[in-house]
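The chain that follows stands alone, in the form predicted alone, written as structure tokens.
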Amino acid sequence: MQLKKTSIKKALFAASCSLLAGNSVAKDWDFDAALMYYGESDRVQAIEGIFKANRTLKDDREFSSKLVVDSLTGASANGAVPQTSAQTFTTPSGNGQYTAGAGETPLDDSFLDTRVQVAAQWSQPLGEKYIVSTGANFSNEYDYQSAAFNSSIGRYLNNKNTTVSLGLSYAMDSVDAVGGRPVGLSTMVVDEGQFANAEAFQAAFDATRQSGGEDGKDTVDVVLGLTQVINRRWITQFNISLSEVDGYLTDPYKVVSQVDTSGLSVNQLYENRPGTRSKQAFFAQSKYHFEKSVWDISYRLTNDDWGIQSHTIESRYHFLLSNNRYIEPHVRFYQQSEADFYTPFLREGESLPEFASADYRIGKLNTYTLGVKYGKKLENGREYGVRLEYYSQAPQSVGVEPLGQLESLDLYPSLDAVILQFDYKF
């Protein structure tokens, strides 16, 4: 759902900035191409290509489009706890197995996917007091498809120093999980010689799957925004958003370990999440233009009925050097509380909860990003840039007492990644 937020923000910013630089004549196409590498240590590797095209027509009408193609490989944590001895798991398809060594975080190394995303956006003034924007976004992966549509309207006030807006978006996602959708909290079947033949294993595997392999979810977002030009150097923006999601929200590839009093994993249960999620967010951003630099700082607060609350602080400082060169340091800090149903493991002998997940992405965690971008503006409006960033993620303990052997193992492993991007505007 990235498109809806970007389009509303863009429409508001463009509307407010019309105070500073009006434009009523058509421009040629502007293009922006980028190639990004994202690499986690011993985990996911991704290469992403991005191509954007933008054209401003007469009377401040604007069309923009984007194509994104990315390829992901590597291994992802499946949610199971580590053990002092090797563990064997069944792949999501049921056609193979993989092993996690003693003391290692269990990683599913069958992870492989390619995603293609196409987006388009149109915005234009509506009379002298309004600006409207509408767009669509389509993406396709091996097991996931999404179609999203958005629309917003902005109203100029205070001699165009103030813009208020209302945005609405709707997304339809379809999930076709490899091997089918697991029955929530059913036990993973592992073939370790206890089945008479392949047919017997397949029957046991199929019993853990829901009927009707494909499922989906619907998302509705409403965003109320305010953009305020303070003076010719300073602009601020505030958004309040509400989001409602309904449908299949479980990750079909994650499990939760069930352990005995010694910390030994006796079962791997497929996770189960609620089928609805309500989310609220507040966003504030400020940009100030100094003589040779621009400071951009923002803050986001989110809260949902899963019990997750997050805080994000992000800042960029664009500093102009000689010969049309620039440097842009970037820092981002993110803090998140865990979902009500998050747990690193379940205890054998206790009643199973209705919902449970050991996915660190909805657990308690802190992350930070440090980076810098270097670029240069060339003739005829062309520009190139190189961005290098370091990302660190540190899951936090949620106060669940480790049992037996788990006391000596890392239940909340950290993750580090490097991001390298090259971009060129022409």
Given for the second form:
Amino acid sequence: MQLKKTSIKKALFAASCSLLAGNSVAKDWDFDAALMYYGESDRVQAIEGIFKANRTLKDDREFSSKLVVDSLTGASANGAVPQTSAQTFTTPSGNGQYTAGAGETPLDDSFLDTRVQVAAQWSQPLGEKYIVSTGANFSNEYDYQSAAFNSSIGRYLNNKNTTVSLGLSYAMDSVDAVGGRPVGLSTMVVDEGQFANAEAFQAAFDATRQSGGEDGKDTVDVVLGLTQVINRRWITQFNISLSEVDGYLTDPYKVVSQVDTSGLSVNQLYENRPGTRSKQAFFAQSKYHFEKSVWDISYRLTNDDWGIQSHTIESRYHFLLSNNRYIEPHVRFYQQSEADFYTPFLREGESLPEFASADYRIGKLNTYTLGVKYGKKLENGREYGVRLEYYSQAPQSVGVEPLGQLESLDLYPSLDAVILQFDYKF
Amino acid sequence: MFKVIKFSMVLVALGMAGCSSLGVQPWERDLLAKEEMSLSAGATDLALDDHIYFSKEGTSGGRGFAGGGCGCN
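For comparison with the form predicted alone, provide the form predicted in complex with its partner chain.
Okay, now the whole complex, with that chain kicking things off.
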């Protein structure tokens, strides 16, 4: 009986809160801090920290700000094919070399970067039926800068059970590639003693660099959204996104191997991608509140004019345990087709295509993530959580027949990573 | 190119048609008002995940803006 009384009281309290025309009382600051470690076996290691400060002001006006710092180190696949003998490459700066042993996937180990990002967002109701939001986002890393601005408007319909929204974002990025931007599909110059002196090598290296041309990219995103409450336990969301990117979209540090009929790599050509990309995405999400759990499932379909189509299914099952604790298993499956200009290698003697990349990230790829989060809500809105995830990438063959020695080598190496995260809200 | 848009439009049209009969009264929002039922619950986890997947996969966005902001891809 006591239990029943309490739950009725709770329900009445929740109902009265919802009936109020909005939150007319200003709340103090809410802070959210998180630290994440990302580690790939033998490749990239990263540490990322996020600090967020949110403040809800009178009449549901809300200010949020975010600081993100991340640091990357380790080695990244440069796109070249493995060989049965050791290979030597020139670093992106042209000031050094790195090698890949026999049978090894060539990895550029000069990969090191620190990124700092700051963001601020303001949102508020506009009358009874609208909500507006606007924000800015700046990020800076050694070879890349970005500034982005966004605005959105939402319209409540059907007793606030339906919300339709329109969001716009414009991002201006600039690329300051280490060693300069390579000329697309020019041949990497490797100093194997053939140059009379350092100046002669430098002159040959400089000839592979662009002197002018586009060194940034602009991105315009439009997101149309629909949020629908189905019933007391069920809410859904549907988004359609359009994105237009224009500028330097090539990865200046990636190469494509040019091989002869025996599979021997005779040249490494700097990759070259188109200067525009049009992307579309459909995203659907459903959240259902069972008696003691919440199931969040989402699906995303993307398509673009590079020929990449992807499907993503993601599920988070939030089990509410006793003492305000929770446990949340997470699974995610991702599948993408390859870009039209993706190829694991080029053949010597054949005419060069206009665009080519051997970057496995735009190749045919399957990935999955398995993870679990454990957390506990404490007094005064404080909360902590720990998350552990396993991420696996399995690049797929695109049906290009391996030549000679490449038949015995792994052209599509898989990659595993572990993610560990701590977060604390206060 | 228009495959995604067409598919989305059909779904959204179907959704909109059924919307008026769906939903709850203001006093039935007790569960929907809970933090874990918010569509943006776990925003920090999602932001960290987005950064990883943006860096390691060929497509991004959908939930929000696909945007730039990172030289990692």
